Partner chain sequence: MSDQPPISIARTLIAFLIAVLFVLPFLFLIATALRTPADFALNPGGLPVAFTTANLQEAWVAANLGRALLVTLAVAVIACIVCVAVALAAAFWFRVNDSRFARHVRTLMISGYAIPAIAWLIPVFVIVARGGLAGNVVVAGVLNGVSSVPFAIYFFHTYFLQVLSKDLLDAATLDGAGPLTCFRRIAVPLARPAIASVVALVFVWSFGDLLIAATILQSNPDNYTLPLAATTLATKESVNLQGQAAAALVALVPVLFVFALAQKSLASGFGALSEK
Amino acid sequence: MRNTWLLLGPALALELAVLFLPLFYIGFRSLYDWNPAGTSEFVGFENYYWLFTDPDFWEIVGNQLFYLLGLPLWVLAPLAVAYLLRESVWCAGLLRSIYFLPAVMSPAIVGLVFRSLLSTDGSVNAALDGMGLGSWTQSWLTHPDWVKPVVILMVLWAGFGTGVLIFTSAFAAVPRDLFEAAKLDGANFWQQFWYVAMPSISNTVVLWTMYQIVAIFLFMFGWIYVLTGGGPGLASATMDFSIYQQFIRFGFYGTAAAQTVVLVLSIALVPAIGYSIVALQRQFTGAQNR
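Could you show the structure of that chain by itself, in the form predicted on its own?
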């Protein structure tokens, strides 16, 4: 046990110094009318009051919840493709590499690609015009009804290859004897997927789902900043983008700190929910085995 703590100690100390101490400091500063260049007056929970009574904050929360509607797409699309690629597909390795290519691009590049394609005079509208579908052209990035679905598709494209890679690895760890036994019992392709593959990789599915939820709250800034700048208005803004705006652009440091605390607490719920799902699944599986 002592040797274990000797090995874990440096990593835990680094984690505390790099991650938790700054979070505690932000939480402390959220109780002040924070003025980095002067005296900061203690205001208690006033920053949180102004945050929760701000209609703009609730609009941004609504955006976050809307983006979560893309969660089934972000999970099921790479899952289905990874399962198809486990069969004898021509150049499966090449296809995986192509799918993974967007994952190595920075969010700025991904945002620029989509902004170029979906601008009013971009390739998508030009292609629709060329096919005689001019009535389908839209202001994809400046219309509040279309900008959030565009962001959902962009996140799918950017993370699709990573999901395929993770699920492919998970499928590779499932013993092939299970699939062969299912074939002998008359199970078709999709029955093997549902009754053999899915129970075997369920923990991986939960892990990927939790990662996608965390990403939607924490890793959207680069894409939103380049693609839409949070607009039109606040129609595409996310909480991490809003924190940047409050802190850097407007100088509302206390409000930004309070919003950071709310964001971190929201994210802390994700692992708790994920572990609860896994625990319930194990309990259900154990009950079935009895």
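Now show the form predicted together with its partner chain, given that the preceding structure was the form predicted on its own.
All you get below is the one chain by itself.
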């Protein structure tokens, strides 16, 4: 049995070395005035003090929370469209592939595409002008009020196809008889959606929601870095982007470490929230069954 460690060993070692142990290291370093190139001085929780008293940090936290407002959109839009495509749509498979295209593209490249489309002298504004809607033109990416909604829509654009795909396979796993029985009972299209489809795939919905929440904390770097550079000011910056900036650009190593610790801890809360949603749901359906 000993030689079976050959199977687990490499993965375990790599994950520990690359993903887990660095977290402890950064937690340790967040207590120092960290200078990777020279000597670091122990400062206790001073980095955290500076971080929590820094209005910039709270603006970024505010951005993250603002982005979470996109959550209903990111979940419901693919859910509804996946249901719509379930039957009676011509070329549903091809359409799903088209929606899915952005999922394979680099967020950086997606950011680049939208940047050239949405820049003040870009195609979107030009097209609006051309259609006689000149008053609708906006500096989409450089106006603090517009930039966050634009990012939310772009996240929708990028994740939509994946969501449709996931909900489609979840719907496919629901037995057809269930829909047919509901039809015979006189349920219309959206009643079937609400009373048959949704309860059958509620686990997938919770999972996808959690995935999107995590993604908002985890995978925003490429888009923000290219699309807005976090700007105007810090109006669109996310945690991962700001940590990167502080570390690579500005060299505020200690506070970058403290901010990393805060980010990791807040992500650790997400599954806890997810589990309690599922638990609540179980309790609720359990109460109904009784």
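For clarity, a rigid core is taken as the largest C-alpha set superposing within 1.5 Å between two forms. Numbering follows the first chain given and starts at 1. Please read these numbers as outputs of a predicted model, since none were measured by experiment.
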query	finding
Post core alignment: residue 23 C-alpha displaced by 2 Å or more between these two forms	no
Shift in Å of the C-alpha at residue 11 between these two forms after core superposition	4.8
